[in-house]
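In the block that follows, a single chain appears as structure tokens, in the form predicted alone.
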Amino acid sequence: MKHASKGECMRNGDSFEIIIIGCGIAGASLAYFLTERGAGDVLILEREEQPGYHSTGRSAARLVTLDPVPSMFQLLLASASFLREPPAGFSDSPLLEQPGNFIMFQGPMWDMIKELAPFYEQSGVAIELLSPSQAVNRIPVVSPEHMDGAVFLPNDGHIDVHGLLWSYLRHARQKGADLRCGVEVQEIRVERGQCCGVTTNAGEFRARKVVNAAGAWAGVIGKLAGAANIEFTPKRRTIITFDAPADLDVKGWPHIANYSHRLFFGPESGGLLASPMDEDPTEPCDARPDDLVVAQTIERIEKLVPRLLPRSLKRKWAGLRTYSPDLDLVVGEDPLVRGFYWIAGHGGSGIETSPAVGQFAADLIMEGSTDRIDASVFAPGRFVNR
């Protein structure tokens, strides 16, 4: 890959107002909210042959309106209303299945949740605090010895990732956005500190604004532009699926997690899925499950919910969750290269916060500011001169 060109911008090739690099959930949601605001001259470039190939397509995709970080909690609340009641005609089917989320805690984590529960309730989150015995009555396969208590979030649940992603894209394309897959960005064109387009394996494209929504490759794209040097860390997350015990009807179960002992599990296509909530740092890649982590998942199931111990696996896969150095999102215009924008570092929250992030990112790109949230918390400039 080439570094940013400081010479003259391209004089030939297609021209657009805004180019979005990456068509996972971040790029798709941004395209939707940009075109909703009238920015029809938008080009989305996706290196893979289909949108959502990496993190978006490999997520367990839950809405969990529970986060101790105020900025993230605000994004979750704003996104939840969109996911529960999307705009008329946005999707052909509901985006959110709401069997709820059931989360167990032990030790200091449980103390923190109990302390924060009134704040969550005042913020409009439906939350039930359960004792260990109440939790076991609700989900008989769990054990009281591995928790001090649990919470149940009845209005949360499973997001239809496919429906959400393609609804964003369908509406954006109906309003003029152009999606091109199999196109890899090789160079970000910069002239006198102003971003002015990209060079790809499919030719050159001009634009006044370029958005880096490249997921695990966001740091790579940033370096092509000579932008702020933000060291993102992709981390692998592994999921397995298997048959449920014949004597258990798991179809109506909520999504179940033990945050203190690092395991989540829940219904999936007539059976169950589970993850050890692993976060192993890796380079940007087409993630594959590690056999050792798969074995650790099975060991954790045997310890925490032995009744669910699988005899064999149906599937196993892995995806990447990408984090910034301070674990917060990076959204906004780069401090070093004008017209180059970031929407990256979502960690494991990209899908569930995509409505809110897409909206305020569109504000920043179209207007230069937003009144939806304190955008300074997410500004890429926080990593310069640290």
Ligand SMILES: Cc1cc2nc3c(=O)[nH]c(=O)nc-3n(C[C@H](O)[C@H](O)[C@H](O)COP(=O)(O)OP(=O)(O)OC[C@H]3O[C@@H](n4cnc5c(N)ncnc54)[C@H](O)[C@@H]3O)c2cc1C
Contents of the next structure:
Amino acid sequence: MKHASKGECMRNGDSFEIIIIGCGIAGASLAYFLTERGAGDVLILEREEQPGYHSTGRSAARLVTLDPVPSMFQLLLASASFLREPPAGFSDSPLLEQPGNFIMFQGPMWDMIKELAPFYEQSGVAIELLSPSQAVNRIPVVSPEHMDGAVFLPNDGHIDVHGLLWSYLRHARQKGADLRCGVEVQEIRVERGQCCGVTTNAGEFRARKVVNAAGAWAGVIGKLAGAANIEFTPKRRTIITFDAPADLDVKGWPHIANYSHRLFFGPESGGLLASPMDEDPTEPCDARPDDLVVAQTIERIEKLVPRLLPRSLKRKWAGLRTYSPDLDLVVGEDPLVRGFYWIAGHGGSGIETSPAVGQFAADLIMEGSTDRIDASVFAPGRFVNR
Ligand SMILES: Cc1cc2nc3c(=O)[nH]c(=O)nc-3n(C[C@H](O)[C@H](O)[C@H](O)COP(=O)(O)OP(=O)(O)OC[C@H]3O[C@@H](n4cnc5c(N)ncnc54)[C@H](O)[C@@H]3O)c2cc1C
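What would the structure be for the form predicted together with the ligand, given that what you showed me was the form predicted alone?
Whole complex next, starting from this chain.
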């Protein structure tokens, strides 16, 4: 943190109402909802040369409307409505393809899903419970021995992340938001407990509201501000892509996962993608795939869906899913530094929940409260002992 001496913050740099640090999906959706609410004077600062370079550009792009945590489930439901039916003129093409999600479970996980299924149904989620033989009839490459049952979620599917990110940004910019890439925030200026701007490699920018949307670097940015000390854990996740067997038409397949045996796979650009659902903790970084994890993925395909065993790989990549200590989102004003806001800890759901999270975060920043959800469960103050 850089403590400004009296008046210093008011002298240097261009002035904005709100500065957002980071242009992944969190920063972009927030900019959209802030400008929708009339905050035209928004500056988004992104260290990389393009938005979405880190986690946002590396996701599996799924909407899965299942979550046993009520607060997250509520955000998923609200976001699903936006993704299925965005506001008129929001995007040029549909944001969601709906081939569905097909998820296999074994043991206690299956018992839990069976118990929760009526609740999901009552909440409006279309959900089919399938026995192992019904599941194999639906997806013949899977084997009944690796599951006690499966669910099919016909209204879920694949999000056009690029379309979503750039639609948020296009509308925000049309309403006056300014996006600057290649600009790294290096200091947060705080004057008598109140945020007053940032220092970057491109100079100083003044604002009394600064938002930390820095993804895996959220903890680093929090420390720069002298804000609540929240230990985020970025966890690496790996994806490989490869050709489908020539005699299988996989194009219309749903996304398929076995949560108990930890593998997901599904159609991707005419072929297939797969992930071992790895979660190795790491420092914030430009994540790269680990050869051992790639080998593990192939072994798991061989065991669970041998028909799909890749002969060679087309691409492989890794990205970070970043979690707070209690695994829940961190959204709202910092308890120690006035005007410093968090929108962080999106874990593995940042794309699919971005409409609802961006919207209630904008309420908190503009109004100090929201009536859309109980935002107290996400408040950064929960990590501070008073
Ligand atoms: C393999 C994988 C699969 C996933 N699958 C899904 C899925 O199916 N569905 C789903 O909803 N989610 C999924 N996720 C999770 C999702 O991608 C993330 O939750 C989401 O992208 C987080 O967005 P973000 O904006 O917080 O972070 P990011 O996209 O990482 O953006 C943060 C930005 O902050 C910038 N930044 C950091 N420090 C500074 C600084 N000092 N100055 C300026 N800029 C800075 C970074 O450069 C970065 O661009 C997946 C993630 C991975 C890795």
